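Only one chain comes next, encoded as structure tokens, the form predicted on its own.
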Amino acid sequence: MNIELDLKDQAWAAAAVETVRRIATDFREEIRACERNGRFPAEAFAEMGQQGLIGVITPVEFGGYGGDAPEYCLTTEAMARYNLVSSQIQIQGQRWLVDWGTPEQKARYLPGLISGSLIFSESISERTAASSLKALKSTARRDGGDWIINGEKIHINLGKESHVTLVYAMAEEGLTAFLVDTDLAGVRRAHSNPLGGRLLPTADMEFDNVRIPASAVLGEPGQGLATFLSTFNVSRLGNASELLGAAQRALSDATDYARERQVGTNRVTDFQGIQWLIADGYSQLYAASLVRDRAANLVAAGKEHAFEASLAKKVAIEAAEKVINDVFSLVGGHGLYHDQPYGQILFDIKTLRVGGGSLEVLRNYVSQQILRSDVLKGLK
């Protein structure tokens, strides 16, 4: 439902829709196998690098498409819509580099970012700091000219099968990000099994002492929040546009087959309960998407949109699971097996709704932020 994004290019966001649906259905049977076993599926996404989804946002002198917020949420969508993995992690990769890298940097790590043969992973969360930066016990101390890295993460996509991984550590400065790669001495990985996002699987990594550069700090020591909420903005429109993909599926799918499940001498769209279910379902996932494409706008358009990033992803979150739970009406026993989509885009939403801010989490942001301004003002 890409309703009111400023596209750069009408005539390359319905090929790079079309190109996402062809890539989906080339590898239909590797996706589903690799979502069965929570593997990532290296060959659709090497197509994808190919061609030229993964590099949608990234300036065209560094082999980019150069587009902004409104390709990023487009294409995001789509693939959550046919069941494709994910660039959404890539994306953010470049999206900080080209903001916080150094020349060096974006020459080493940015072409195979684009391509999709060098994998990103972002190396955050702990067990005891998920939301809050602050509380980060991972540290970074200087030796020499050089930096050293002790710390364990978790909940890290793709950590496993990452060549390079954006580390947040606590330096003598405060909140500092490195790039660090993950084939040096003391990196350690092991993947977890969650639920959701299977795609894209998860690790718990370890840095024991890992050696790297003064060069593989990414923008100053000490600035690691605003690397961080620089992207972490925008990369909440990837959420939402996520979510709102895989309801839209969802939706799609079960109404397709209520239209031809006969029940007695109707078919279950005859019922009126089950058309207002479609009907409050689409309507949410419509408005959803104007309050995604006015952020993705903002980005594009260079005005502030924090607010309405974060605005965006809740509303999604709660359109998102409206639809998943009220398309269990629509399918019935139907849905309720493995070989069906439903509970898979389930555990997708529910992974969605707590990564990358969690509902309450946006609850809180968007509520201090009406309270410390006057915007309701705006609505009388």
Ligand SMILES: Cc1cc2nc3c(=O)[nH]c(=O)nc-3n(C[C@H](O)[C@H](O)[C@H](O)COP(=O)(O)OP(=O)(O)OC[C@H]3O[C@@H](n4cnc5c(N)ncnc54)[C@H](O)[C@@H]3O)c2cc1C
The other form holds:
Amino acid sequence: MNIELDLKDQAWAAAAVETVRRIATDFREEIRACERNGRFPAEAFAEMGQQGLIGVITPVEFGGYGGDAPEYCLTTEAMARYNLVSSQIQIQGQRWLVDWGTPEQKARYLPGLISGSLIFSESISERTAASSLKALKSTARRDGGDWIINGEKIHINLGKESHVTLVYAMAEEGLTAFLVDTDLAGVRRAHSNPLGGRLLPTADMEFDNVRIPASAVLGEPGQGLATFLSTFNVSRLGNASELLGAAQRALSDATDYARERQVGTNRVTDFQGIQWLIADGYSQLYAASLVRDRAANLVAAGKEHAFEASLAKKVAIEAAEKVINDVFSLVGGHGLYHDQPYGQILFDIKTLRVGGGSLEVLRNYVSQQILRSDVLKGLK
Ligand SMILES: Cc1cc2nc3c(=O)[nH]c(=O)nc-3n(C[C@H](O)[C@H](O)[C@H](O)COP(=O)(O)OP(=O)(O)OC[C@H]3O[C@@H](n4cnc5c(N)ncnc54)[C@H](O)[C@@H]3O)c2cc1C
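Show the form predicted together with this ligand, please, the one above being the form predicted on its own.
Below, the chain from earlier opens the complete complex, with every other chain and molecule after it.
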């Protein structure tokens, strides 16, 4: 629901959404099979790359479209709305490289990340640490001019499919990010079987004395937290957009069904209780879209946006959870089957609720900002 995104070019935006819809339609059966089997739809993703949908916010000088957060939100939401695989992680990888990469790292990885021929993953979470980066146990030690990485990561989207993964590990200098090619000796990975986000299969990853050159450090040794924080506000807007797109799909499909479904002499949508659910769900998605749009516009204008980005993801989670909870009242028993989309959307929304800043973490941050600043004065 793009209401107020400051897009650079409306014609480009309309064409991009139409291309997402077209690819989702062309690959519908393949996407469904991938979702059932927890498989990455590589062909659809390659087509998205061909059509310029993966490099939307990477600058033109590196081969991208050169958009900003509004274009990113628009396309990411459309991918969720039409149930195409998300490019969110791949875009996150490009942003890390554009902001922190050396010229050699950019030249090596960006073209493939933009075209989709090179798959990216981010290896942060561990069995005993995810919400708390300080508790990560993976290590990086120097050996001559190289680094040796050891550790285990879990829940890594595209861990098994990726050609390069950004590993966060503790070095003597502190938390450090490393670009690790996944074909190196000592990298082991095995699929896990998540309930949500099944088009981006997760993997458990093991890094067993993996030797990488000094040139694989992203930023400087000890700058891990800075590299992490630099991209996470915008990635929260990507998550918010995925939540909004997924919930719109659920509400739209369920309303279409309820409009036709006969219950005695009525259609389901004749009941006022059902009409109110549709009104409430739509209102929450509309309001959450406005918050997301404002945050994206602040990013594009180069203004402070940390508070608004967290607020955007928080209200998107709340809106999406409300909608996916209520659509089961619209679709009744018909919706409670695997060949219907609602169960999968429910798990997708629950997954987006946890990763990249959980609802609890966002509530902590938003309340802290309110208590520390004059935000509430505007309400007096
Ligand atoms: C399908 C899936 C895909 C994922 N993909 C990736 C990936 O690609 N790369 C990657 O590195 N990680 C990935 N993750 C991991 C994800 O980022 C973590 O699950 C998330 O950071 C939360 O960590 P945790 O699950 O260990 O929860 P914990 O840190 O154990 O937290 C448990 C609960 O406590 C809550 N909590 C935590 N801190 C507070 C607090 N201060 N106050 C109140 N409540 C709190 C959390 O919100 C959560 O609900 C993925 C996870 C899933 C399920």
